[in-house]
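As a starting point, one isolated chain is supplied in structure tokens, in the form predicted on its own.
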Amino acid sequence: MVAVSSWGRLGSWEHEVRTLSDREQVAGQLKNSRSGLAYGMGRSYGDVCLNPKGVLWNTTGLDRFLSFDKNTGRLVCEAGVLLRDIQRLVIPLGWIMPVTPGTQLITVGGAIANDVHGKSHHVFGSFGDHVQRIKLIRTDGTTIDCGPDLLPAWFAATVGGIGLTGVISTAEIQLRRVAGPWLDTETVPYANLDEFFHLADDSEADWEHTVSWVDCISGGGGRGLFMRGNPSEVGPRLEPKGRELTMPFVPPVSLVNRLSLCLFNLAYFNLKKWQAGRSIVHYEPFFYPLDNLLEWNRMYGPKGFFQYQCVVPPEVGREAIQAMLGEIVRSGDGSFLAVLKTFGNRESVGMLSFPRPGVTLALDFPNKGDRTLKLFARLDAIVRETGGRLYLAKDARMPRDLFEAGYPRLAEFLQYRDPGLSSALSRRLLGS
């Protein structure tokens, strides 16, 4: 048994970890095992990737590229391949992944199971929109090949299906053409939420990638920095040599507190405001700003941290986000990793996928026990009243009624669940 925690480091639980390394043997390994769950890089923040006192099938050994067509951009690979390795392989060949989240240190299987999204939802949707085939292995030993045009219901249950329909062994992904690794970007400071929504609306037609950092400390007014980017055909001759740093230890207390947040947010906003404007940047610092600080989750101390990410419908987005920022200011807490962006007017492929038309806010909070949970209850009330939902990949404490209300296709999804799979999240929200 091995102690395993998720990225939020809210606790550590004993698991029986078994490594999958031969895709031809996966069916037999699952069939001869007790209840388990696929586990990749463990970058989910809450308990969706945990199975305390049960089995975790570590998929990072399934890390082979199987084929790549340089003419069509079709890539076939095993589920344990990292998004980072895909990008570094295909971008020099003139292709790129249309959708990636805020870290590239996740597996293809995890990206599908959580139907991750990025800064380009209004153009390219979520990760599942670009998956063409999935090979799914059930714990009874059967194999199901599915895709948008092959057993589409199985496909829709598996994309965003939080690992509960089977273990993904391989996937085929459609990439998109790109001239190179460079982006033409612009940073625009904004003073309040009205300006944010104006920028978001104006940027959708002309910019592929849009995202903003919002200051949730200074009075709750919603000032921030709007960042947008497009692929560029020109760039510096030499790619930057990024230096990876590591948070070397877990401090005895969280380094994220009211004083450090106020100082950081003030300095960050004013520095970026001074640097605002157009620039050509490499894709890695734009898409994955935290990946150069390895183990950054340690800065929250021994109690770990929560990430709270919600999406609310567009017609109530302005009021809902303002109300949540007000609750955060009144709580005396806050987040320096506060991301605000809009989703495009498109529905997700997956039955339990998170993205939907609307506005999404994601924030990290140090774990202060009951005080933090009370703040989340007040934020939940706003999400519930507006008909929004929380992101399962980030969740560690969502009430069951909010889950059921936020995911109306739940009953349909349950028809495809593999009874031999279980997670801490499924036991908390589904009862098993």
The other form holds:
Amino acid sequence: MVAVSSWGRLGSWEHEVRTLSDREQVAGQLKNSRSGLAYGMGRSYGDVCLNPKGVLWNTTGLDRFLSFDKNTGRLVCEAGVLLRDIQRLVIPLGWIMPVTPGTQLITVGGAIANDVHGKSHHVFGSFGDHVQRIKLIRTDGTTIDCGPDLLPAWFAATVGGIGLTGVISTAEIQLRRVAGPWLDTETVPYANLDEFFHLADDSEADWEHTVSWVDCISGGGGRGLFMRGNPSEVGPRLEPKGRELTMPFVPPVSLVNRLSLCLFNLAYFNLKKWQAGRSIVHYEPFFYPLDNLLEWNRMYGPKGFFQYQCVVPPEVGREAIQAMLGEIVRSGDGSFLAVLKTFGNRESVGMLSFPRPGVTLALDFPNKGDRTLKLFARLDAIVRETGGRLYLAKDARMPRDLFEAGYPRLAEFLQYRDPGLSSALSRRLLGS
Amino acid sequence: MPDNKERIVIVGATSAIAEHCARLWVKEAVVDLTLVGRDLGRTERVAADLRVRSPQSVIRVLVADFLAPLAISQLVDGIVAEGPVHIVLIAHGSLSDQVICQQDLIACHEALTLNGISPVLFAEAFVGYMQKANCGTVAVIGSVAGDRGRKSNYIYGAAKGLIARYVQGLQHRLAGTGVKVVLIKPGPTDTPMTAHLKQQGAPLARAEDVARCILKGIRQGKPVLYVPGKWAVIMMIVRHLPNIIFNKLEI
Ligand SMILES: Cc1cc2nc3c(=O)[nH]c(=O)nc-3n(C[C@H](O)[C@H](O)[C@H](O)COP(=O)(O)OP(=O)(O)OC[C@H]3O[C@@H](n4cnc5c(N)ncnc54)[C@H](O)[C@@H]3O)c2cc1C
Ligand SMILES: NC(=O)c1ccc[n+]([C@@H]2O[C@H](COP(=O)([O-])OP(=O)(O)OC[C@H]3O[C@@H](n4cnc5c(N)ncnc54)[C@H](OP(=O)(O)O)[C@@H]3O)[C@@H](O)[C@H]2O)c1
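Rather than the form predicted on its own that you just supplied, could I have the structure of the form predicted together with its partner chain?
Below is the entire complex, every chain and molecule, led by the chain shown above.
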């Protein structure tokens, strides 16, 4: 047994960890095992990737490419390949992943199972929109090949299927063309939510990537920095040298709020002063600003932290976000990574995918026990009332009724579940 | 030799450590790489990955029975017939179960053959050609386990110790020639071989980091390479512990 935790470090639990390294042997390994769950890079914040006391199949040894066609941009790889390694392979060849989340240190399997989204949602949808084929291995040892045009229901269950329909062994992904690693970016400060929504509307047509950081502590909440970017044909000749820093220890108390607020204020006021936010940036710092600070999650101290991410429908987006920010400002517990983004007007492929039309807010909260959970209950009430949903990849505590209300295709999904797979989250929200 | 690509042969190419070495080699330069494995499918899967990583490199796959001297000799003759080899990495091995080896001589014999004799035969087959060409590097993966026998794995350790003594003699023979021989001694590394140790929560080095050290050591032609480097110090202490203390340790 090995103690394993997820990114939020809310605790660590004993697991029987098994390594998958040869894709042809996975079926045999699953068949001869008690109930388990695939585990990629454990970059999910809550309990979606945990199976305490049970088996975890570590997939990071399934890290081989099968083929890449540089004329069509079709990539076939094993499910444990990191998005980072794909980007580094294909960008010099003129291709890029259309959708990547805020970290590239995740596996292809994890990206599919949570149907992750990125800054390009309004243009490219979510990760699953670019997957053409999945090879799924069930715990009875059978294999299912599926895609948008082959057993589409299996595909829709597996994309966003939080690891519960089988273990993905390989996937085929359609990449998109790109001139190089550079982005033409602009950062615009906004003073309130009205300005945010204005900027978001204005940027949808002309900017491929949009995201914003919102300040949830000072003032009434709602001022922030809006960041947008487009691929750039030109750039400086030298690539930045990736320098990795690791948080060397777990500090006894959370370092987050005071420090990060100072940084935020500094950036905000300086930008405000000069109004100059346009620059050519390498894709790594633009897409994955925290990846060079390895294990930054340790900053929150030994009790760990929660991330709360919701999406609310567009019609009520403005009021709902205002109301939530109000609650958070009052609580004084909000943090540095408060991300606000509008999703494009499209439903996702997966039955349990998170992205839907509307606006999404994501924030980190140091774990202060009851007090934090009470704040979440108040935020939940707003999400429930507006018909929104919470993101399973970030969740460690949502009530079951909120889950069921937010995910109307749940009953359909359950028909495709593999009875030999289970997670802490599935036991909490699906009852098994 | 049809062109000027560096020609590298990896024996036991499906080993996680070797696979990471191969990835680094094809990342550094366009190479001519021959992968030798025992299972065609598994070795081909490694080759396909390397071809995606480096479309310009030449990646060949060969399979052989690693325990049969004649097969080894024919295989190496065939490889060398296609041109001189610059680097050979001999990586195969298996962390044999000590208790089973003590009870079952057939298992014991196989463990000694696979981990000790087979790598020596491969090295011996290549080194003759290299000596004639007066150039090339032979690198063999031994283990820190070969430095001092201990009850928990001395059959495996003995085989690895055999490699160490063999390499020592070979280095003596080839001193002053253009051929270099490198003995690599990894400490516990996260690979399928140590999956059961990982399960017990043992600290393991990343195969990728170990591979990086191996490439550097091979470039420099170091006679003995502990990877990661701290194992040089740890093993010096272990080797020098007096029996009276050593024999009391549960290791
Ligand atoms: C700094 C940071 C920023 C982030 N930003 C974003 C963002 O912008 N957008 C976003 O959507 N997410 C974001 N995330 C969340 C992250 O992208 C997801 O949690 C992702 O799924 C993690 O992938 P992983 O490889 O670590 O998988 P894990 O967390 O290990 O597992 C996630 C799920 O995938 C399943 N799974 C993993 N591999 C397989 C497989 N081979 N077969 C079947 N199921 C499998 C697991 O069972 C589990 O249910 C962020 C996370 C961090 C730490
Ligand atoms: N991992 C460690 O902690 C550690 C420490 C010190 C030394 N080493 C040494 O490092 C080397 C590489 O091992 P690794 O850690 O990378 O382990 P690994 O991934 O398990 O690789 C083992 C390799 O040995 C091959 N092999 C096993 N039995 C064989 C047989 N009977 N015939 C032919 N080939 C056989 C395997 O081939 P298949 O793929 O076909 O099974 C595979 O290529 C070995 O020599 C090992 O002793 C490892």
